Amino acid sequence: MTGAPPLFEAKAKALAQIGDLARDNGITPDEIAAYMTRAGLQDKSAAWLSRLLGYIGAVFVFGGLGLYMAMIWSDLGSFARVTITFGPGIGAFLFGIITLKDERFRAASTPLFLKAAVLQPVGMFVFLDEYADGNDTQLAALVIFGILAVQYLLCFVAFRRTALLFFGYLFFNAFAGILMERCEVDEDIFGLGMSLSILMVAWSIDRSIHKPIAAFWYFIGGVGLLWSVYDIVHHSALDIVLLPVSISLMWVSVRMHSRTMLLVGTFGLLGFLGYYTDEYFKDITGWPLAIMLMGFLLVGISYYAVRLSHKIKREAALAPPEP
């Protein structure tokens, strides 16, 4: 035990005491494991209930604030309107940052950041509407979403919280979309490039500790990619490209173990079959039967491929090592 870290020594000593107590009282390892499992489930249940109550409380606060603002809006001046919208937003954001500094209150940071992500842009739009000249709504949205993207992403770099990454990337995509539209970039090219970039970012997120938000961005990127490709090729000789794109999404989903991508790819493939049938085979009754036959063949091939893969693995495991 010499030279071992203090934490390791403390754990080893505690385990030794547990072992002595178990032997003295005739407690089996299975009974200890069952007790620990029950205790763990109780802890998770309590944590789940606490989180649920926190979210419900945040919704009530947010809803009450919204109703109150709607009731007194016409009676307020410009400064009061900005204060009552932007004030709670920046306050919720600062409180969310404060809760990150205490382990006991970190779970409360997510609903606070959610509230801030809604109220801050509303307050900033109200500020520009009350005090700025001009009617360029697009420029206003560009400035607001750009500022919020920088704010949330910089805080993410500092605190590494998943909620900050989610909202920061959301505001960044809103900023990029408005910027490309303002620069008059072709919608199809922009949609294709943006969707592919979202999918690549989602893949990076999926391989990190921020994995819970990857599914949302897989869905947005996958749907955006299919829609962009459809916009480019529909009613043209290249519309068959929709088939390999949908199949590619399904292949990627299998390789990356993403149910969301599989769902998007599946609906994309079904959408392609519906579009292609309506476009070229609307009055040919044999076409649906051919599709069904092809589907059964693919299922059979996949079943045979899985069995063959297992057989190869078994033979490789039983084969004697090479000299």
Second form
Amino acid sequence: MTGAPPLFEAKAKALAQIGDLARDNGITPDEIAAYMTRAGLQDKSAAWLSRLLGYIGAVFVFGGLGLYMAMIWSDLGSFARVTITFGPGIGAFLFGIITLKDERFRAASTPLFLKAAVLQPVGMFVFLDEYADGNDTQLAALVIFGILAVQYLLCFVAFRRTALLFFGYLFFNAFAGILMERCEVDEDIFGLGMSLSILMVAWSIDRSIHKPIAAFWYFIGGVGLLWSVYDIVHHSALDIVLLPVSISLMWVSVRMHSRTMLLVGTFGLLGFLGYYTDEYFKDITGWPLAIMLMGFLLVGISYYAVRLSHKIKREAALAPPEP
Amino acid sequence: MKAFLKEHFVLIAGLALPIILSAVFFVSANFPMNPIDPPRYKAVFAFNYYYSHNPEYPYRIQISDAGVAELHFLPPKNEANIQHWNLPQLYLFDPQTKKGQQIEMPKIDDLTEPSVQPIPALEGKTLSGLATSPDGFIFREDYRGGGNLMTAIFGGGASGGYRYSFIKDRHRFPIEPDSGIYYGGGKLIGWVTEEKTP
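Could I see the form predicted in complex with its partner chain next, after the form predicted alone?
First the chain shown before, then all remaining chains and molecules of the complex.
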């Protein structure tokens, strides 16, 4: 990727103009910030109530649908059970796609996709439960999540919506995890492979316009990686490996301007220090000294993490997203 | 295409990694480098047989000198304690079907007296109590643990549980009992070396 995208260039030009105007009229950056904050609050104050009521209404509709299903479930036949679960799911998905065509309703697409992502798999499980033989639920889950991953990712390719990417990748991971489980991939390799895979994909998402969802996947991948490495090396001579792994996560956080990764890496490092002192220094007379030393280390790491966090925030604000 | 691959290398590698790992483990489990013949001898094994080394445990499945499988019952000192001990479950593994089928244990009529009874379902079968079968297999129970965070989130909820298999030269032949074995305690009783056909 070379050169900044046009949007970023336009933004830089606008900022330069604002700077010139501020200089000419003796306006300070604080005054600009205060004005922008006030204006933003005025814009939002009118919209927040209707948005809140909208969300509460959606929860009531969803909850009511669930309660209604539970109340009449035993009276329903197989076809009706499938229709009442899968029907609203596929309906919500299609509505979500339709709303993407109209700018006015585009904001409704994400909650519709969320509803579809919950109800579609439920409906498909109900379908298999009612009509398929056998009791291999894991195989059923493999098939269902595979189909849903293809559905959501194909629609993402067509419509480029972040919500579609999020759910598509969620279903892909569910599919890939069950596939690894069925192929009897060793637990340790499963954990490492899945975490690294998620981190690599999160890295790629972070470099795109869909970066708002990258933090979630960084968190899952980072915690999964630390957990898996800990499972492998704890109580062994290789447990020191936890230190470079935690530090490398912090390095990635700086590289990718991800404060989520910084949080995971910092907690990983703190966890390593706690584990290591407990493992090797607990039963010696220097244990109280070790605790004090760890306290100083915690303070030092926290200070360093906060500094890094500020640096990441500054750099992330300046960095242009890749299209 | 080359430019696309180069630009999105990390993304493609990330998406492909779980699929490649699955393929590698699937191939190594199902298409071994040096294939060997599968087990040829039927085997009898017991589940829920954890306390077989406990002297208070009233049930023993033993093989007589003549190679007959027998249920030995020794009443516990306190008769009321009999409720606390589970009768083991006995299975016969057939290498032809690759399945383990549960076989019925003889009924003990008098719980106050010691008794020795042959197991009717194994009538006509001569068993060897050796740990290794005549064709070189051993029986193994291993526990596939509850997994880690990632298997718990993405593993489909089926991680963990006891697995039973016959092992020879690092080749594993899984045994699938016809009903779920949740609590382990699996133990080989013997290999069927001779079988009288009715």
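Here the rigid core means the biggest group of C-alpha atoms that line up within 1.5 Å when the two forms are laid on top of each other. Computed from a predicted structure; not experimentally measured. Positions refer to the first chain, counted from 1.
Structural comparison between these two forms after rigid-core fitting shows the C-alpha of Gly19 displaced 18.4 Å.
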